[in-house]
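Only one chain is shown below, in structure tokens, and it's the form predicted alone.
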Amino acid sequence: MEKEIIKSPDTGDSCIHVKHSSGLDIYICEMPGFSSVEALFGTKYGSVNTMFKMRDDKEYTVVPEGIAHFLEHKLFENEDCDVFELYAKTGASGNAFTSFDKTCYLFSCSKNYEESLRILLDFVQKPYFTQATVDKEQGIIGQEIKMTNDNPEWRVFFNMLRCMYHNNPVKIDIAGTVESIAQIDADLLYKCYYTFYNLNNMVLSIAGNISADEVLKICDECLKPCEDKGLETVFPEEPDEIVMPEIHETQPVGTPIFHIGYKCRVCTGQERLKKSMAASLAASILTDASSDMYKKLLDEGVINSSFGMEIFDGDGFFAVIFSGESSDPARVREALTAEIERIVKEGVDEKVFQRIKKSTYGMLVRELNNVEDVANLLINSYMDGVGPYDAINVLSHMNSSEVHEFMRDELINDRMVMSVIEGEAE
């Protein structure tokens, strides 16, 4: 078992990283004086991972969309009882989520973390699927898919992704489609489970009022060693160009909602972290409430306080998204385009950049004093192939010219799309 202390050169915060003999990476952050504990047990397996093979496989396996999410639902049921019943006895609150590129199982508690950790490690390593329970789940998830299809916020987002991406499965709902989940059976679930839920493809992060020695002792007891089978995932080839610049749909909304997205070139590891940080600062400058553009649009009644931004990046995708409510989304797009062109031509205002940078830095430092944020930081940074404190370090060294360069190279009109959900005509 390899053990290392990882320390932030900027804040002095530290955590422990262990490469366990079972193959699992474990991140532990002891936070004395805090009353709660947060733990996440995750696998690098999300909705985009529909094509994969092992080292000994000659051909790639292609599976139906939505299977990662389906598997997450089924893993909570074991042969004996429901996992939530076990957590209820320890006083922990359990949950799980599937995103585009990861699946995580988690619990939070204020006492008995040892027993809750045993429950977490146990059930995630004990799949139990039958065709009868799969058939039942198909009906439940099918209803869930139909409900999200009627959700304007969901529709505006996925419509935008469909405008951006030709082939990448990120454009498909995480839960899949009613048609795709109908192809799932128990055998296929087991195949995906034993492919992606190999401990060499997984990570445990735990933070809060804990003892690292106790956590590792429980891991020694509960983890079942796995052979690294050389998992390889691939994505369909995706051009830089967008599919189409604009899409409109009608739903029962009072004020039209919009997503304006820029499709950016993908990268990995440290390069992606730097790009994501530059993108975040660039988008924050553009949506800053004290900027001339923001104040003008607000004064004209074109936007309201819902106007904001998001950096949407992961394994095989990267986009910058501006969203909100507006009676005239085209006017917002026009203003954004003009402001980006102005900044690219004139340069980034140094005072604005420094203010946004300090604000972002302060937010990242504050998150290090929140148990839930720390546990999520540990697992997300590992999944992204970077260190837990690399984001703070990258931000501290970032200058305005890097933000200017990102705007110039990535926020370009040819790769911009707009998705709008409009109210139904009376």
The other form holds:
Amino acid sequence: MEKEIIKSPDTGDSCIHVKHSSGLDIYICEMPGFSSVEALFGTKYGSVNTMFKMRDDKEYTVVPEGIAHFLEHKLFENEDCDVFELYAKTGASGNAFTSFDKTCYLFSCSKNYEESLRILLDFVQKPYFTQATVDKEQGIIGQEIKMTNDNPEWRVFFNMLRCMYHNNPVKIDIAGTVESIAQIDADLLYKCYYTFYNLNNMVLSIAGNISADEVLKICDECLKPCEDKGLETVFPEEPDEIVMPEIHETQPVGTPIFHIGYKCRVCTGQERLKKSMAASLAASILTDASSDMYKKLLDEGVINSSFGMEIFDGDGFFAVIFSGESSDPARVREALTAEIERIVKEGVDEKVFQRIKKSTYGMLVRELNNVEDVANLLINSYMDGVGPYDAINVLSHMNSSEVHEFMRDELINDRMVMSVIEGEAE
Amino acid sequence: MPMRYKRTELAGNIGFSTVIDEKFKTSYIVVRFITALDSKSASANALAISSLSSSSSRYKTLAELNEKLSSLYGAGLTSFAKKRGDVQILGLSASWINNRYAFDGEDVTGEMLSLVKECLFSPNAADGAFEADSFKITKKELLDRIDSELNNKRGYALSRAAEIAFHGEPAENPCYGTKETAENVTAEDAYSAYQNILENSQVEIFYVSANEEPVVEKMMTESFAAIRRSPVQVTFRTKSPLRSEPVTESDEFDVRQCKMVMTFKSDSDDIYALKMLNVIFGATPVSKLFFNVREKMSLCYYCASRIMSEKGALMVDSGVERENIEKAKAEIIHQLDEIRKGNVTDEEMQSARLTLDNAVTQVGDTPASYSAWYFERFCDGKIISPEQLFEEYANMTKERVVQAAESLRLDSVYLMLDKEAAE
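In place of the form predicted alone, the structure of the form predicted in complex with its partner chain is requested.
Let's see the whole complex now, leading with the same chain.
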């Protein structure tokens, strides 16, 4: 078991990383003075991982969309009860989520974390599915898909992805479709489970009022060693070009909502972290409430304080998204593209860049002040193939020319899409 | 070093609380103005408080104010208007990183404290009105917010249910007022509403930091000394009268999943028993509602209860298919009857205690959680520590929980229905 202490040269914060003999990567952050504990046990398996093979397999296996999320739901039940009932005995609040490129099981508590950690490690390693329970879950997830279809924020986002991606499964709802989940059976769930829930493909992060020694002792007791079977995932070929530039849908909403997205080229590890930071600074400059563009759009009444940005990146996808409420989304798009063109031509204002950099730094420092944020930081940075404090370090070395290059090379009109949800015309 | 909590009263009946906790990397201040919720003043009050966080006498536009905040390492300055029963709570809060993390050596704390003071006591106003251009933007922002409430279907259904259940009481009003009342508020109206708030509302200030900052108390004392204060005490808890017969109201929308909100009312004063009942009945994934209505019978995608002890009400909200509405309603009532009959196991009691204990122990892990905790206790009328509250739950008996369940009566039901199925 290798144990290393990772320290941030920028803030002095530190955590422990252990490569456990079972194959699992473990990140632990003791946070003296805090009362709560947050733990996440996750696998690099999300809705985009629909095509995979093991080292010894000849061909790739293709599985129905939504299966990672389905598996998450089913793993929450073991042979005799559901996991919530187990946590009810410790008082922890348990949950799970599936995103595009990961599935995580988590709990938060302030007492009895040792027992809750045993529950977490145990149930995730103990799958139990029968055809009857799978059939029942199809109904529950069908309801969930329906409910998210009534959520305009969800719709505007997925409509945007559908405009952006030809083949990448990121464009499909994380829960799949009623049709795709109908193809799931117990055997298929076991196949996906044994492929992706191998400890060599997983990570545990835990932060807060804990003792690292105690955590490792529990891991020694509960983790069952796994052989690394050389998992490979692939994505369908995805061109740089978008599918179509614009999509509109009608739903019961007040002010229309929009997403304007730029499809960017993908990369991995440290390169992706750098690119993601440059993208974040670029988008922050473009949505900065003190910029001339923001002022103008505000005065015209076409944006409000909901105007914001998001960097949407993960395994096989990368996009910069500008979103908000607007009575005239096309006007926002026009102003945004003009502003990008101006900055690409004139360069990034150094004073603005320094101010946005400070503000981003402040945000990263705040994250380290919160148990839940720290546990999430530890797991997310592992999933992204970087160290927990790398982001703050990359930021401290970033200069305005890198942000300028990102805008010039990636925020390109031909790769921009706009999705709008508007209310029915009266 | 453990945290240190202190509450004092400044001149003019102003509550001033501090929590010093060395573990924090950030500081936090919130100034709350507490006033009766009233359909006539709700929008003007909400616009007044938002005007404070969008510009000031020195930073005359949102752009200038924002530039200042981002140069202070992305410090936050926000205002809010909330409803708590029949009371409107208006607030201005700020949070920033401690000076030791400022790599250029700025006095972030000093700058933020003066900014908060300026926003409160020297707003962007002249001749008895907030500045016109900024006010126009603030007003549009509020109107957009009222419009977009429909975007969140679950939240919208809960607001409609409150409107029906508390009809004729202040709590029927939305915390920002309605679109019509908001549209009619002028910059003069909002400014005079703010003067009224400064003079007549109850004020509670909360400051959380890693270090003692005696300057904050001094600053607030001096600033409020210039105001002629005659605060009006609000009533935090007013039990809502029960209807003689339950009513059902519905709206139709182009949605795929229907929503049902059932409001029950109680005349019991045992608020701790009502809170514990809520946990056992429908507030956790092992509660009776989640376990039976959702998991066992698959009648709803979500089905949860929430307690509004300030109105003596309990709401059950659910996402349900149209054909299951009656079945779900019957089952929700059946589960409440089970508790009324005493069908609560020792495990359920113990699990509820553990849930409440865990929630209570986590207080203090963020600066805002301290402030929220002590403010809630202030509203309850008894300032106690998290440990003291837990004692209340540790001593709770099954009999009290059963009595709390017996005291609940169905008052009203709100349904959000899918349009297509109706045709």
